[in-house]
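The chain that follows stands alone, in the form predicted alone, written as structure tokens.
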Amino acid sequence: MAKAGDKSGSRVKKGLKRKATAEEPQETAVAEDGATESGVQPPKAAAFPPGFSISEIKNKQRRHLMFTRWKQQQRKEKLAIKKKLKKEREALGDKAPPKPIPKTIDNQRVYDETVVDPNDEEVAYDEATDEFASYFNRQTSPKILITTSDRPHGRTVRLCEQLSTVIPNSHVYYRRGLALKKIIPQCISRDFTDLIVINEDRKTPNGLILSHLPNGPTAHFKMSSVRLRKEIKRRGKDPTEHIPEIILNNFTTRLGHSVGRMFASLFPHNPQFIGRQVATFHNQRDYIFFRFHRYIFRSEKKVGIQELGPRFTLKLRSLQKGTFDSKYGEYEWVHKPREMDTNRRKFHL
């Protein structure tokens, strides 16, 4: 009977432990979540160890709440760092230290010796002998040819003509089976000054060839991210035949240089104001951004803009010396991806 005892008296005492090492958890838990009697808050733990990783966990849906749980605790921790920052920008005021410039791939650029200076005499003197020379000097009046691949469709065709209301004095010609090399001195014959053509694949726009006449260069685009007038939300009517205005930005280097010229020759030198019509072409990590915008003066110290369309982007594959060559031009710049995109922070225009 006293072995009987012992036993029952025994169970009863784990079944206690058990009852308390449940408790135990839902007290902590109260604890955490509200103050304690006191009125004091307790010390909240750590809610990731250091050497935490949640790429170990192996259940999908635990681990994109963890993830999801450790981005937020991230922009809490960052919200706070900002907001003591400002307080003591305040407190400090005019003694306050200047803002960090926050770090970008465009300011972090690897030094290129080839970054053009405006008082540099041997740059100078190749702009004076280039073949951009005739229209800088104003003996030459751009006249542009605009053509495509052969039997284009559709998306192309109508971003040629987009192309000639925007580029004044162009015209758009039909190749009809004809080689680049038989249009050209036809071109030449009739006083064109450029040649462009835009090429496609599966039925959308992908390359531009730009080949200034008639002696060179020629430059040879990829195009992507086209946009034709209805495809722009928000847009202006069309636009008028003034002539625009053109804004190059970020054309640094001596290959830079030489590509912002070829865009600056397709428009003539004289721009009417009077239209408010500006085409922009921006230079960012070597991708060429072209848009067309309509501004409006709202007051002394607010400007309105318009996009009106077209918009692309462009990429330099090659520039070949004088006309287009594929087999026995002379090139003057390749892009070769393997070789020239292993550093992000180096940029060639």
Given for the second form:
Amino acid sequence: MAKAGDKSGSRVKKGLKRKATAEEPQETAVAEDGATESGVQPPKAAAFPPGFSISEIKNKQRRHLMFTRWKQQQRKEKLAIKKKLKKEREALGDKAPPKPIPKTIDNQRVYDETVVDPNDEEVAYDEATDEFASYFNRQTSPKILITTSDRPHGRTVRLCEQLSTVIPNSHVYYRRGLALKKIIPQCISRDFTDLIVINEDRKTPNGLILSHLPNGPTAHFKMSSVRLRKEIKRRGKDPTEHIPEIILNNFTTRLGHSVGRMFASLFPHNPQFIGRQVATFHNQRDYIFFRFHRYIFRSEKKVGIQELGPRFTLKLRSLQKGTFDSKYGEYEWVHKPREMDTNRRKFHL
Amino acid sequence: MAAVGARWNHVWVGTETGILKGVNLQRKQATNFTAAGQPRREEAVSALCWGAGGETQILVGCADRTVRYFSTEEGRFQGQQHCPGGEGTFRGLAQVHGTLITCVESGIVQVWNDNDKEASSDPLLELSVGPGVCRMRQDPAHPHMVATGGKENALKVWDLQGSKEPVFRAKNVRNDWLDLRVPIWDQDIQFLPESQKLVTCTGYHQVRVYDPASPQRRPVLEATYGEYPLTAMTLTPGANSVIVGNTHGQLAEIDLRQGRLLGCLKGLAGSVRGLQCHPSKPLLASCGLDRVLRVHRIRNPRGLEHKVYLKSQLNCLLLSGRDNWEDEPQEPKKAPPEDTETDELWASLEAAAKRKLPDLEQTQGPLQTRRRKKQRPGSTSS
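Having seen the form predicted alone, can you show the form predicted in complex with its partner chain?
So here's everything in the complex, that chain up top.
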């Protein structure tokens, strides 16, 4: 009895499987399976009431079965289409149309009118006379002060030390609970050109304030994915004292230009190519990735790179005109999530 | 073209690089006007106001202490006047009966004779208002009345034709709940029409209404908005409210009868430097450090109408108050020459048509070709 029951149950299942587009209501399925116990294949799938979908079947097992069968069929069809396309391409050979480029969010980026045109005179004048003009005219050379928020923990302290090896002519000072507004006039009197403050929360660094000193803009970044030197796999030996080269990738808009120039003004103008060290600030989708590498050209086109130095990701939160004054300063750009992050294909840097 | 188009610009914006931009919102175009042909940061525009004779002349106050005269009809700068005395940039510019009123940051208010042909002449009147002035505003109803205010410089209303003492000197509010003196930082002032009242917005995110007619010198109404300094303010047409902007790019409409927030406007990303409402339409133009000029609609429905990217940081703006925004004079100017050409064409055609009318075969010819053309795609026999 039990065996017969099992057999009928399995046959019910098999009967269900045999039906190609079987989205039948349960009763008719049972009835038909009862009729086909002799093993004859059931007739073609009965007409379903229109608008019936698999999700309306109340029985979870049967619904799952229907769904897996539908999915298998979809996969088969997709594979068949792919094979057909591939055959056609091979048949055409050279005359085949070029492969369609897949759509990515970077491809589909919304047109940004603030993207800087290299021939634009107004923007060129604006940049030639902004706060970084003295650096780009080679009148001043950078001198950086690196500090943290008050009472930093080990990770932040080590990050500061490693940053000071990456950025030439930089000095790390312990923040003795001093107010930034009081530190800044002292820095200016001692000829510092930039101030970096690494903010720490719960023993990990999570923010970066970069202030250009005489009267320059202050950028506030969110910092994430911080990897210190010992956490980087397959890294090279410690960086030397040579001045690195800089790579600034993908800072296309006007805001991106301002931020890119801020980063550029941290490093001296004359990179020492003997050192073969390069610091990269790569902007993608408004996230700025900082990497520090040592490279070696093995041939004309082949390069080997070793990652040295710390690695972190930055996201711009605000750009304030003037030195650090978060309460009363005027902001050139503030990130407003509810207004600016509504479109996945819109980026600001 | 630029000269002709200069008249039809809806908004005039002054930038940090010394360029005066005329923006036509219908065509979403901006034209740059510079005095010297090249942008110069020393000429950064710090104040703009309409000149004499309706909206045909603009007075541009630059950072090098010169006031330049710009003609919208001709689209070029006509002359300038150097205004020495005091330190700092212009904080207020106004014009009255052929005289020019200027106010600089160190608190010197001067009245100059408005002739740009003469070299720097001495001012007709000079007043010292107090250091740290952030704004000087002229009463549109009484052009000789002027209000000034600034950082640690309380609101004062001056009568330029009267004595050297202010007509109204505001008093600071009472000490706060910790018995500490409340600091003063008046960033923008507006005169309310049809009354003697004034509204100020402060750097400590307060909006205050003063009434010189009432016996109290303290503010009659105080409202706060946000947590950042309010930098610009404008009155809305008709309604009893003001729109304020702060250093974070937040715009808010505040009711002056009850002192409550009516609503906010979204879109700006940088500090608001200039705000102006149209006198009759519910439109608000705003400009700021994010280099974009935006025009919002204030009511039914509240939202962004136009947005124009202007490549430099914008300092101040002037919205033209005229009603006919859609008129484009260039089209009627182009139409007459075209009309004459088409008239000639029509004349020649008519003559030809008159000749062709008695011939029926020729009229059938085009019809037949049309039939042939229609048959071609589907038919096998051509």
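Being a predicted model, the structure only gives us computed values, none of them experimental. Positions refer to the first chain, counted from 1.
Single out the hinge among R234, E121, I101, D201, the place where one rigid part of the chain pivots against the other between the two forms.
Every other option is far from a hinge; the hinge one is I101.
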